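Shown here is one chain on its own, the form predicted alone, set out as structure tokens.
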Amino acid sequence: MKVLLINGSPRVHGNTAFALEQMAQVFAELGIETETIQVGNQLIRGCQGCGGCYKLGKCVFHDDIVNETAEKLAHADGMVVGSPVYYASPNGTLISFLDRLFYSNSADLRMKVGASIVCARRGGTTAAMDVLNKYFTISQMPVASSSYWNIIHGGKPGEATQDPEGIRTMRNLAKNMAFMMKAFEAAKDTVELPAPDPKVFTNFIR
């Protein structure tokens, strides 16, 4: 099974990079590859709503990273996302990368677990928190919980280690999530998918 971990931050070895390293020493220990993916120090545009993904089955901006993650969840188990918290909400590359990350995706990814962890010094981290598992819920994602909300403290770099509750909490998120990949796994040959309905767009203008 693998995990991929999205570091939000523009610190590659900051206190978001800490907590997601806490998890990914968990999944390890469970037999769960992981893999991380910088995107908060990339130059990453936003999503224009070209729509233009319909017909190519991917972004029409070639950055790469965009494009090559969507490929690489398509054959993953799970996703963390990670991001510290500025304005009581993501970082804004991070946003941008999400936008169009799930706004383009051609797979399905019905059963992938998701989960989001946010790293602040003080405030605004359940708004963020929230931003970053709507992406999760509109993709027919179930979202991995903890033993208290997935957030960790720490404004300079390296403070989140003296943060040990929410060291723990990072810690069973990823057993918790563990879990659920591999409940879901077992069930594939006793439990179908359900079948959704057909794609129908509607909007209150008449």
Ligand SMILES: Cc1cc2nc3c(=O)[nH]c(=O)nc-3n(C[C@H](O)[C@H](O)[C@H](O)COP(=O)(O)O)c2cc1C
Given for the second form:
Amino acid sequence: MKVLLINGSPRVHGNTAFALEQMAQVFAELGIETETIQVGNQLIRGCQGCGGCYKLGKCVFHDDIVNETAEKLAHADGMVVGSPVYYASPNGTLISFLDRLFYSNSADLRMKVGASIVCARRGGTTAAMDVLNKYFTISQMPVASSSYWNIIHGGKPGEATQDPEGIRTMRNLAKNMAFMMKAFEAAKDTVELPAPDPKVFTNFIR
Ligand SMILES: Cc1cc2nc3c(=O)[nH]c(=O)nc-3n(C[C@H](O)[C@H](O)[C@H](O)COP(=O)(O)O)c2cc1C
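Counterpart to the form predicted alone, namely the form predicted in complex with the named molecule:
Everything in the complex follows now, all chains and molecules, and the chain you saw is the first one.
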């Protein structure tokens, strides 16, 4: 089993990275492979709404990271998205990345487990987490939860090491996520994926 860990922070060794590392340790203990993808330190443009991905099945831009991650996600069992809180939201580079990744993706993401974690000095955490969870919940990806909302606190790099409750939350999240992924895998041969209703696409104007 494999989980992608997305670090939305421009700080490769910042507090978000530390939180993701806590989860990676638990996954390793439970025999689950992880791959960390550094997103926040890259130049990633936003979606231009061209619709080219409808034809291509992938994003029209060749900055590699979006389409490469889509390929990896297609073969992963789960995905953790980590973000520093910027103005009570996930940081901008990560949003550009996620908009393009989820909009252009043509893979079947159903029942891949998603989790979002956020890191803040002080405020805006649950609002940021809410934004991130919406990528999963429009993609038929069940969202894992923990013993608290998935938050760790710290300002300067390294400060999150002083938040034991945050660390516990990250570790419990990884344990719960591992359980979900293993349970879904075990059920694959006995429980069929639900057949979706026929597609309907209506705008509010009619
Ligand atoms: C542009 C910017 C906006 C920020 N906005 C917030 C905020 O709204 N709330 C907060 O608690 N911390 C805010 N912070 C602080 C970061 O969330 C905090 O430093 C966090 O530890 C960064 O995580 P990282 O080390 O993984 O990058 C902001 C930092 C920056 C650079």
